[in-house]
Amino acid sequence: MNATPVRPGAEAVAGKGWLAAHKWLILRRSSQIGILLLFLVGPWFGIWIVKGNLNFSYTLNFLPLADPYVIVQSLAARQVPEKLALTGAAFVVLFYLLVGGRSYCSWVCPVNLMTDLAYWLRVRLGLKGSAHISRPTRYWMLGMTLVVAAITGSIAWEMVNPVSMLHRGLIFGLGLAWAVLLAVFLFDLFVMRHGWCGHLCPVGAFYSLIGKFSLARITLPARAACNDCMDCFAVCPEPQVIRPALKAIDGTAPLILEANCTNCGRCIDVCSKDVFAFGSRFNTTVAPVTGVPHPAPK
């Protein structure tokens, strides 16, 4: 009789307690839902803390914020953005240069809530099969959105961008947007693990380019304590970013510098040995690997 498989993070829950083993997940969900509510309390209840949407907004009637990806598409379409939009985009770029570009994906993007739900269901339903799409495909998608903008003279991608469609839909009604959002959900559930966010989404690809130079990073201060439980690989939406730092491949420091790390904190939560922590890109001298190297994951 086969033993029931232990879900990733079970050892962390047993060792640290449920709250400590879900701390970053709770904070991340609070951020995603809280940001959504800031946008929605205005049109829903007349409390205008934030006006606009994720493409462009005013916070407290004085702070402009604009999506730099939309600005780049505008420039590709030969549409010169207003000075205020450029200022708002500069604020956003500076912010993500500090906290990590793809932090947008795990701490802000509302579609992430939906794709995480698809992954949660996928695990619990025991769905194992997965299509294969190369992760660099998202950069081809990013390039195509800019080419289309240049050819059409419009920000065409924003008409079908699931992020924009979901955000608009919550305010004005989903309409036909439900079909696109349902397709993304079903794709992640039945076709490919982390398929949309991890392999296709051009928004994530764009923010990863900013994240390449960001200050905040996942560090591995207790790398030598790793017991090869593989829980971090199981929960990470971008597991390829972990191995070089965890296994000291080619002398890599205990620091994840790969641009596609989303700084979601999943690896911190599920690790019973507290191998991972948030830090900065300058944390390169913490606890090196000692003793016999761990075998590389297959």
Given for the second form:
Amino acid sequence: MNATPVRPGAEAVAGKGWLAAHKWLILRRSSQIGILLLFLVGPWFGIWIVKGNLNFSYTLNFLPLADPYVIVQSLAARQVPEKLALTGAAFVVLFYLLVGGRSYCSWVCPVNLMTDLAYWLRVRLGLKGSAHISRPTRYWMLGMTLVVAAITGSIAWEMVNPVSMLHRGLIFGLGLAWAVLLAVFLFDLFVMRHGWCGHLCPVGAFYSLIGKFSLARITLPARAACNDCMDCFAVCPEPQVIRPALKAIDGTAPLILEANCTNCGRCIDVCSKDVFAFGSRFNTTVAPVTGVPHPAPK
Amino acid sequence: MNTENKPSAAARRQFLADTARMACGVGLLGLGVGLYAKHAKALPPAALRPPGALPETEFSAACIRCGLCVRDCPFNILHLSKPEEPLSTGTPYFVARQLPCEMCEDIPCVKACPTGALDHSLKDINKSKMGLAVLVDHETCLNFLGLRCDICYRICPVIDKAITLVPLSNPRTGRHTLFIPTVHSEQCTGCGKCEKACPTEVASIKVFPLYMAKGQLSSHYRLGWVEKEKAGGSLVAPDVEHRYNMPEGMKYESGKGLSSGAPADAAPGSAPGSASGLPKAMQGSKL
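Shown: the form predicted on its own; wanted: the form predicted in complex with the partner chain:
Every chain and every other molecule in the complex is listed next, the one we just looked at coming first.
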């Protein structure tokens, strides 16, 4: 149905203007790069706003923030971290309970910049075909990292985790980590569409567990206006999360409650009908679909 | 089997096959990660952990690789290990020969640690055990060669306690003294200053992780002289005088040897005093 070579979002650009059709993308890139820069101005220019890396950081010698996933691995390896790390992890869990678990992936994680580039290039080069690994594999990966931590008694996944390897590498020196990251990039580019972030990464899987209960959600206040252009599906890194809410399957409220929605907001950008908006998980009172009911897609 | 169930049976088979594939793939990856982690659990000899680091087995579970110790080290001696280095990726270490620990009194690296991988109960840097100095090469150590280098002894922050100079006679000259640098493990902090300062081309004194450097006596060993001191006297009952069964007219005296019962005259040709204790064959002017 979408055989025209028009790029996703073209209709939105024509309707809303380029800036409005890229608003959330620009904000998101600014957030990703901005957070990275906050960590980097210390070692680069001696301006110490944030010390450490995404595993644990100390902001202005005041705010501790710890990656709860690393803390959980440490606990699995039978070490109870001290209060500062536990406090930091609690802050982070609370924060993502507010803004959406996998917002970490789309607004903070530096690997996302890389894998998004791989996806963009994949589309640009017209690379079709993709290896099949089911999306729940990431939960097996998550379980595996915890089992390995328990068996080896060490935070084993941190030795190979591309996410912390990239972030730590940029701040403290990459070494051969670039080879691991290149492997992830090439995997996403040639082997599998949204391969790493969408199917395998246990960090994302962990944050999606927080995302099950989080407050900020993509809502679809105007889902009746959907003209089936499929642009949102084309840009969404987790397109399976859209369908139930957009098509009101089984009476689903106009609200994406799926844990793996990354709250990237790209669907809001590319929709020329302004179907999507940011809201909260309690925005269920929007009027039900009033237009012609859509037949459930096969 | 009715026809309605057939697709679901096929779907179930597909599901089971997919799940098995996924589980095996992830399991294989897990095996790789686990083996890699096991390999990286022993600290390589050249790498030392910051002060207060938990024993290596616990450290790799407690350190969350944040690098705050690296940041708060005022002398920038600490690094986070890179993936290609033979320690757990992202954990802090220093190399004594490059830059040794400066032994800050307030121990900022330990204070910075958010998890306790660097033990916060360490308050006195002189009590830290980053490693243990070992005088590894007796052939190149200048003091062993009879010179008065003494650099390791003098640079040691715990001077005259962690390293002392033990005088021994110099067998080469027969009249000089060797001052042997001797490391005492209770006092040595493993800061690595001696290794850094050692003037030989390759350091003759090196600091190794404790597990490599420290020996241990078997638990059943008792040092006689220590036990004697503890007990305030000999723990062994005095010897019963030994009785010898000798041919008639002969007697054996400890220290003097065998002699005939009658007081022996000095044998002709034997030097005075030479008879005592020596076997007969070795007595006489031939010596």
